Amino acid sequence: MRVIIKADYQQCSKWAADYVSYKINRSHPNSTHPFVLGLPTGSTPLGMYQELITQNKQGKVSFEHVATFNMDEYIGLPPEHPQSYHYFMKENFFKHINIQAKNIHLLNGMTRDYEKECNDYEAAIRKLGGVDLFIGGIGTDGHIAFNEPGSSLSSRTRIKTLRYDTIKSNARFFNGDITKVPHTTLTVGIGTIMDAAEVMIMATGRNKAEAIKHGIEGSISHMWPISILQMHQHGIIVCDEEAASMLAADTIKYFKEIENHAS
């Protein structure tokens, strides 16, 4: 496991995005290998979004080539609703890139057959090639995607009913009214993501320290989904220093100290 901690969310933002531009470019995309993206929403990867839109602007970063695939969407919302995934994604990133709509893929959270949804979305991200990097944020549960504490760590997409704590949590985005947020929604599962070449999840502020600390401390387990990252070749965790307050001081410095050599 990589662990970048950097002193604030801008900081986070940058380094995520510089990353991924990076992955982009070193792979040299066309029409026919696209490079595959995964892509969540929530507050977290905003700052990400807005530098990557930057880059794109100014010629550092192609998104001609890209495919994406969202990690979750609420059950019942269209794509036109304000709090859709559908919706987030436009309006904070698709819509100022030059990425192609036929290379966009969100999950329908209308769709009357969720079963066939889920397998199509699995089906579809196989005959791209996998994902190349699947980002993610975590909740302060440790939940990754709508993969709740709990979830089975080779889950795949699928219907999930949500824990009362997240619909709680959610409503903030619902202007505070508990009864709008949706009580289920479609999503990646844990087996999904990790089946991904890489992975990348971010996480800012202290209300995160303790995710962070299972995550990257802690023993595997269901209870923390976040955990199974330690399971993976490739996964990369980018914290500011309150999210990473709870680590022990020896394992700040042990992960300080490699990415110090390697720059």
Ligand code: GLP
Given for the second form:
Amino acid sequence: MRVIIKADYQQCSKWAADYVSYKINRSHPNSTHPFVLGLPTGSTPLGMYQELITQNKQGKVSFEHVATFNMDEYIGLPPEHPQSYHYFMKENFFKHINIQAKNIHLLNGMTRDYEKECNDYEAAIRKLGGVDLFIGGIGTDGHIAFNEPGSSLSSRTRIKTLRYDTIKSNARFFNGDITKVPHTTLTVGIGTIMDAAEVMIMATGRNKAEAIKHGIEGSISHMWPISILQMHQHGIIVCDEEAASMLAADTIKYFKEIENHAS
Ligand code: GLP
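Switching from the form predicted alone: structure of the form predicted together with the ligand?
What follows is the entire complex, opening with the chain shown before.
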């Protein structure tokens, strides 16, 4: 696993955006072989999206031949609902870049047939040859996408009920009104994420420190879903000093030294 520890949120966002652009450009995508990106919502990736928008406008990266698959969506929120992940992605990223609408994939939280929706999503990923780079954030409890603690580490795209802590934490996006937060979601599974050629997880802020500690120094456990990244051949964690603050000093020194020698 690569662990990138940057001073602050801004630097994490810049590093992540540069990496995404580098991977897209290096793969020389075209209409038959698009670069396939897995994408998260949440406050953590916003800075990366802003930087990618800037790079797109500057002509440093093109999304013309990039296909995207978002991680998750709330059940019961229509795409035009301001708290839906459809709306979030459109407003914060897609409408600002040169991506083709046909290449954008999000789970439909308004479907009546959850199983079919989830199976079709997995099939659509397979049809494009799998995800090249899956980007994710983490919850304070180490959840990735909406795979809460206790989720099967080999789970596939499916319906999940949220735990109370996550509902409480996500109420900040619903004007603090916990009764407005949907209790169920559709989410890619941990197995779906792990199938990607590369997985990059971003974590910033002190409230992610415990999850980062378990993810990097802990044992692999379904109680800290992020820890499965230890099993990925190409896993990257990009975090700031605050999110890294519960790691042992030696661990921080070790990963910083590796990156300093690599660059
Ligand atoms: C939600 C999303 C996750 C995200 C997490 C953290 O639970 N389903 O994909 O990683 O929130 O969000 P934030 O980046 O706002 O801390």
